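A lone chain, given as structure tokens: the form predicted alone.
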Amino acid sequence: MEKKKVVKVEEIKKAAEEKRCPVQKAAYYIEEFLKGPMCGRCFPCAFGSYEAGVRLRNIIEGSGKEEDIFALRRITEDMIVASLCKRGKDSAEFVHEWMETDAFKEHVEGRCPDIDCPAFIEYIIIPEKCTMCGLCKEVCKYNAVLGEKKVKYKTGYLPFEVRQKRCVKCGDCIDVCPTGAIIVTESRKKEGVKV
């Protein structure tokens, strides 16, 4: 019988710290804590962690509200006081620390200050930098890149662009672009610009 590897809270914290966005850090930490080190023996930790994960997911996906921030603050404060073990208290403190930044409020207002959360960003191709090599279109598994590869002695090409509704923000196109023509920018949806 294969033994299940025990993940330590310190390992989860270290991996969470590598994320840029404070909300992403908190969400990653809570999701991993629920998968592994949480024992589920005390109600404040078990229920609080699950509810915090739901609230954090709402905020990251762009459907978060002020009530989610208020609920997260209450949940983490309750967990710090009422959790029976150090793991539960440490988890709540980790999330609570990141709530002191303005990032949570900005997410609720429709913006990720670190330009990291997929709900608040777009991938854009800068036409002046694009050589029309077509590598981005070839690598995109989601058919989110539209355009025509440049062929000698022909004109009237359809320029390359990212179709935002199909783009999952995986970053594959950025990785293969030889000229750095694809950039990540804040979403234009919040400004009322049709995409």
Contents of the next structure:
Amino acid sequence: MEKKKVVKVEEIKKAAEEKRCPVQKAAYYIEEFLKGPMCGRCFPCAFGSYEAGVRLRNIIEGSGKEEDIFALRRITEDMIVASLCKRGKDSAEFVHEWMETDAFKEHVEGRCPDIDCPAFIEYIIIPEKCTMCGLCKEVCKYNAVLGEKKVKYKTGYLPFEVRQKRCVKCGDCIDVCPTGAIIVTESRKKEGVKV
Amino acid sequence: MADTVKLTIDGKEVRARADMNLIDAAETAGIHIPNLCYLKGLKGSGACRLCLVEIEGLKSPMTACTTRVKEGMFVNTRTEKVQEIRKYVIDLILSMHPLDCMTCTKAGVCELQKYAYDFGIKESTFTRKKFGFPVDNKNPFINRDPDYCILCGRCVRVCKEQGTAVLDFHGRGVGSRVVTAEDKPLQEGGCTFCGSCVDACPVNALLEADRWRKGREWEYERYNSVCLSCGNACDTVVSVHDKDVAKVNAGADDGRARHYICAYGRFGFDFINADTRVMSPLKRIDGELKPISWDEEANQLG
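Rather than the form predicted alone that you just supplied, could I have the structure of the form predicted in complex with its partner chain?
To see the whole picture, the full complex is given below, headed by that same chain.
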């Protein structure tokens, strides 16, 4: 039987640090922690980190509430005290550290200050920069780009637009745009996206 | 006799045997330290973290089930810090529990129910988790309902300790459950149906199969008795409901045998109400056995 390589907590931490948004960091960490190093030998860590994962997902998806932050704080604080081993305590500390920032509160209010969480961002095309080359339209798998490809010597074209309802925020269009006309901004809706 | 040590638990001076752990030592002084995974007679595993106590001189709380008593120890079992941890753990467990206390057969003796009551937790503040695991009720003795399971591991350890080792965990953390090898039903998994796990289970996850709506725990009258199915004569506790035997539990006072009686002793009480049981003297009249009264029998023999 092939033995699975055990991912170390430090490696997950390092990978999590690469994310920009603190909530994303915490969520990624907990998700990977549950997949890999979590041993499940004591209740506070095994059940607590799962619950923390649920709450973090809520916040990322934009359906977070004030009580989610309260629950997270309680989970992490109790985990630091009660976990059986250092791994559980470290994990709780990692999440707890990032909870010190205002980012969690801002997410509940419907903003992602680092413009990282898909639920709180929008892709838009700047009309002045758009040359209507149609590359983004071709590459978009979800048919989210609206507009007509420009044919030479004709006028009356409108710049391209991103249909927000269809956009899944994959980022493919940004990669192909030759003029850098597509940018990511904070979502204009103030309340979170309903799930 | 082992040496005794003196220690203080919650301001009470306690004398305890040197090889005792803190839960047992506290129990002798009448102080109950909450626990879900500890089972008297077995080694503590420190999984549930409910028995965390604060010991003076140590920074972090220690689990009472894995800590031995020491001379001059100063233990606090009811500080705010550990009570909060207990509440938190019970809260987490309740978020995965069916909360079926109205019709639950174990109501009254369920330890989760007891602690939820003690800590005043009406319902979980955490996200409700539902699993819908299949129930193993294909055998006439033991019902296994993983939905109720709180993963304390008592059944697993008691089964391993006595050498049967039928049960074990599958998976880890939330969503794991106790299974037999290859997740077969008990009768195919090598189970001897001694029922030790049923005694060990703090909740309704393991239950005698025929007890659905056969009286609640607090209606039972309990009698200390002895099983006479074989020469071992194990101590038992017989619970009687409405003049019918509802269940038989192991009843020895101390030691590992406390948790062990065999399948005959635990489940073999159906004969009491069996049709074939001979209740009065029989007399052969014209080649057929006919019941006669005791007076008649005494006259005939005399």
